[in-house]
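Just one chain is shown here, as structure tokens, and it is the form predicted alone.
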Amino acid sequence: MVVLAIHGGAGGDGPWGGPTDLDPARIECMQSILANVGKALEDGKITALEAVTEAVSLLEDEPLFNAGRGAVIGADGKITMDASIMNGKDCSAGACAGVSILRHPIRLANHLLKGNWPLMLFGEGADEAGRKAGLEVVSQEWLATPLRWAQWKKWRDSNLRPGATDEDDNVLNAALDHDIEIGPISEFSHENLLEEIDGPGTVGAVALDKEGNLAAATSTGGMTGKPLGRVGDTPLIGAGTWADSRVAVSNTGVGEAYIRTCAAKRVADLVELANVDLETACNMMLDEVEPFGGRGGIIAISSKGEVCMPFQVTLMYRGTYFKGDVFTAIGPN
């Protein structure tokens, strides 16, 4: 049995208001990834590890997701990105944090996994390792988009909490009105700025291949307005990402809570030690992070082919490839 699941972040309060003008492009991206990567996985052309690497790389290339190009902007006006990957077959892993010049942080994480040591690199050291490995180097200007600059300016001017504007598509209208390609927005409409939208997002993928191997990968730009040096759960093995012989997990949400509870590893432990099914384990984990402010969601696959994608916020961009069929969704079904 072959399964691929991906997510593009979760967030929001209250009832879902339906898709935004930008959501069809996000759905089209997810459908393309699931169809192409899922088919290659089903045909045995790629392993689970290769599938999650490719899926997340493609999500990093979509400017409307918060990873790679289109990652959100920190308090200092700069983009830093985090990623991690884990191979369930042997529990090998790789991770990076504070990356600022690489097109695909997940490919650096994969490179570190294959090198065995060091498992994780941060900041300039991570960027330099990616450069030496021949990974594609890009500029901050290339990574930034009008949407992210607009969200950052709303965050700054309205004195909002970090992450409050991450899922606010309305702010793009100001950028489009001024025909801005890349860079800070000098003029900005304050219409539609009263609602705070809590949507710290990541992208991720989990896969089960024909040999029964599992893998997981996660990548993020963090939160709009995050303080310099802040690292969330995404690059931390056991918190944002986990894969072993039983389950593969990629989390999305408020990272500090996922770190405090070792949330991704918790799912695997619940499946093994509490002998519960995957869906129960995922929901138990979400209930455990909630008191710590860990609002968000999870995608997970078991070695039995079970797929779970629960979330406790307004929406989560998510999709699966299963038995040749592609499924995608945003809000509650």
Given for the second form:
There are 2 protein chains.
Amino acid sequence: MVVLAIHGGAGGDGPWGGPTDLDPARIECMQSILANVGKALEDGKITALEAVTEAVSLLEDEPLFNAGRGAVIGADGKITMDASIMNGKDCSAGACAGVSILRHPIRLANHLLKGNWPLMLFGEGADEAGRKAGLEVVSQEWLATPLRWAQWKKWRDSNLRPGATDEDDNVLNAALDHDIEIGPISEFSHENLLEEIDGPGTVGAVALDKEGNLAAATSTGGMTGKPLGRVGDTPLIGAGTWADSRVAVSNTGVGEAYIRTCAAKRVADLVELANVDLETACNMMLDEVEPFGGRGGIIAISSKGEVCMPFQVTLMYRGTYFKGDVFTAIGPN
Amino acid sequence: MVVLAIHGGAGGDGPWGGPTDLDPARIECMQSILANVGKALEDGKITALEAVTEAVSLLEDEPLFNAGRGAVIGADGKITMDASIMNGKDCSAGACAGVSILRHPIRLANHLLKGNWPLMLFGEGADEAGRKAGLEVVSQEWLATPLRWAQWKKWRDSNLRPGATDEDDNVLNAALDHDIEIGPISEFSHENLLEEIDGPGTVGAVALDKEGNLAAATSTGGMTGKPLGRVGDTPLIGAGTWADSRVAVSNTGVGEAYIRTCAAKRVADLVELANVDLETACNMMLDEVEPFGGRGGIIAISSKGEVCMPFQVTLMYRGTYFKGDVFTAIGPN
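Starting from the form predicted alone, produce the coordinates for the form predicted together with a further copy of the same chain.
Every chain and every other molecule in the complex is listed next, the one we just looked at coming first.
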């Protein structure tokens, strides 16, 4: 038995209003990934580690998710991306934060996992390690999309607030000098754009391969308007990502709360040490992050083939490949 | 009852050869911290969070430990420092990586903890947040000591290896252009210098205050010759540092192994979920990191006042304030 589960982020308050104009493209992307990568996993052509690397790379390529191309834009008008990956077979791991020139941050994390040391790199050192490893280098202009610039402008307008220092404003104004193309935005209705603007988008994957090995991977652009150098849970092994011989986990949500609870490792420890089932462990973790403002979701699978994808927000883009069937969903079932 | 425990790093292979010429200064530093901060804790003048912040700040000020002034030097000839802190009272946390201009990286971590968001910053964003917060800014020249340059030169000489690319060599040679003063090195015997060169030095503190709250803090310069942007376990909540209502932990050792086992959170989960005592949990964690090359040590305390400081290497600089008594040690007891 093999399993592949993926997510494209969780978010939103209140009841789900149904798909936006952009959601069909997201669903199509997820279905294609699940069918193709799931099939390769089923046929024993790829390992769990390869499956999550490939699945997350493809999610990074979809501009409507907040990772790789189409990642959200930080306070200074720049895109910086974070990713991590873990191989349950040997608990090897790789992670990177603040990547700004790579098409596939998850492939740098995978490269670091394979090299064993260092496990984690940030900023310029991460970019240069990716370049040296021969990973595809892209420009900031290629990474940024009109939708993300529109979201960034909305963030900036709501942050030119009383209390902002001149220095804050200078950063914002300097970033504004970018040549911002927002043409394609007009293709969508104002209501839908507003929905998109508050949307989620971190991506992740967990897989169980024919050998019974698990792996997990997560990738993100963080949050629109994030301060320079901010690190959320996504690149942190044990917070955003975990895989061992029992479970594989990829989280999405307000990262700080997932860090404060070490959420991904927590699920694994609840299963191993408290002897609870995977679903209970996932829900216990979500209950633990909530007091810290950690509303979000999780995808988790076990070596027994259990799959859990609970979330405590309006929606979570998610899908599974399980026994030959592809399933995808956005809102509550 | 209050408890304060601190460490100045763990390392070395084989039996302990006794104190080096530099060790008396390290012991004196630790004793002074334990006596002063321990007394303030005993008198109820400071919280556990304030105690670990103050203790680690003072360890950062001691150039013989690898944190703050006297941090080790990276591959490119620059010092970059990592730190994290966690308050067990509310599981708030702060962390920074790649700090290069602050005298006390732990104070930036503390500042981020208090601000709640973002929890973690790296690189330039971390430095600037520290500057904006009014923390003391220092130069790279002030941070680097002759001992660290001597260690860096030894590292460089052993790394001008077959297989190094021209680019590697260029980085090394560029760094060599620094004005390196190694005068003070001659005060020590060659043997002692070699011992120092292989020495540890990450610092950390855990505390239990009169209110029964726990806190933990860890700070480091990483490893001599580390690649640009390398992140070890020290700035990672759950790997190098953890504090909750039951236990407080600060780790030291080969960071990657502590990340792969989420070592600090693991100790907390073993105590909470597996219902083992603190000493057993610490030793189980050390057994888990060992297959990953994670030789090092841990200081841990519980809300019941238990103190454990096991290590699996030659030595760990460590000390406690407990019931009015100051205890310090280097080698095995």
